[in-house]
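Quick heads-up: it's one chain on its own, the form predicted alone, in structure tokens.
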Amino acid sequence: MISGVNEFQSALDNVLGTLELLRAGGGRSPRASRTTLQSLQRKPAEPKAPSAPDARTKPERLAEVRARVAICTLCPHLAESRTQTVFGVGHPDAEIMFIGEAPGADEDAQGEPFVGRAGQLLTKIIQAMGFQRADVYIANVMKSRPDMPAGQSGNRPPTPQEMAHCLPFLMEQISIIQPKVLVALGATAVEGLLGTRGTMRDLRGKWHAFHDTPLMITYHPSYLLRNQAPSEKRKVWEDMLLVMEKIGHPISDKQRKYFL
């Protein structure tokens, strides 16, 4: 835009100089190069007015995204099989945002993430950190339950393409809430966020980033339901201690010695 203005000004100066020579008595006919004429014919670009800040509240903005999620058909097979979409719950100003992979059967039925056995364990973890479930924000990469083959029960992990379709909605949630820390629960959620897959042994316990937001990776609560070893539970709790330290949340001696 600045370059266009400079070109126009240079061409204008050229013409004005020629007219000044004519006025002073120089007998030459006025001439202008084709480049000068083209520059004069191009109107300089008008500076764009800065966009007005969004005056809506965070709940209003989240509600608008939720409405779009509810009618999403980017994955037609999921739109047909789901009971309802599962958007997310929690405080719009949450400092911590927990992100799982996808709704299961319980979440599909109730329309809320992490309400089954794994969700109950996640709630216990949140409370052990000194928060209530309503203090944080909980969501999934996927907003629809991945469909199961006819006659089969249980839950299946979402495909990379399914997660890619849903990821923009999650990014809008993160952009609106602006949490201090993201917690990815399980390897599939990590794949949906970062586009890479690795072992939890290598990924957990250290800080990553998702679009400049600190990201802590830890085991999915369902893993702890399958593996009751105290050593595995302690790993998740150590990850949560790092999260608490990151946001400046006080940690008691009891919490430092706590096992899930």
Contents of the next structure:
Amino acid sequence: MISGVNEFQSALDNVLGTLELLRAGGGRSPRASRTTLQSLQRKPAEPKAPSAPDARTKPERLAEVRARVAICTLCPHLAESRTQTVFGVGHPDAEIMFIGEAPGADEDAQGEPFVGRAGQLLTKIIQAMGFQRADVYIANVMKSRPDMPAGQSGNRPPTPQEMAHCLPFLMEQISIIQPKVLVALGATAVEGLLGTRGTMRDLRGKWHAFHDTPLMITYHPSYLLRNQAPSEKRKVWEDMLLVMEKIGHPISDKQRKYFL
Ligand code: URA
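Having displayed the form predicted alone, please output the structure of the form predicted together with ligand URA.
And the full complex, kicking off with our chain again.
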């Protein structure tokens, strides 16, 4: 570090010397005002001491992020159209964090993720794993419902730009909760997290990582509602068995053979 500061100082001395020479020679270019020269001559700031660990509890830290999310206007059209933001729900020390794409109409109305039909199926999956909803953490990449053209019902997927605006909030949630694993539900959530669009066939059933946290990718529950084939349910359940194994959660014989 010391040698880095010395190198910086000697490079700066060179620049200053050259500028002074140019000024003395009456050249017009490059130009640096006296104020600029003076500010360049100021000593470089000392490297900052590492900041003190955050003394606040996880719920306090989450509440602070939630308050910022609630007034976010990075997507002005969504700030205008939403009933409320949908932050996330669950245990601040959850080992598993489920991540969906965006609130739908039900979530926008209730302010909680995954409370509609897809959410009820997600709750069943969580219970089949041996947990309650309150044991895990559930959030979306998007905290606002993607708006729909006037007079149209239903949901639309968020755009990459909308997701890019919202992702930092999710990253803060992850860094506060520090789950052992993340479970991304569906290709849009994966795109929001990893910035890559792939097919679920290629992505699911194996471990990925999101900033050092193991990431399992599986089908969105709404896909299972559309496609009732037992083979598809089985795939999601196999992904959940991998998650349970990863966190060391006991798996009964019944669960191993379970077919959702
Ligand atoms: N689908 C999602 O991806 N998230 C929700 O909260 C509800 C439905």
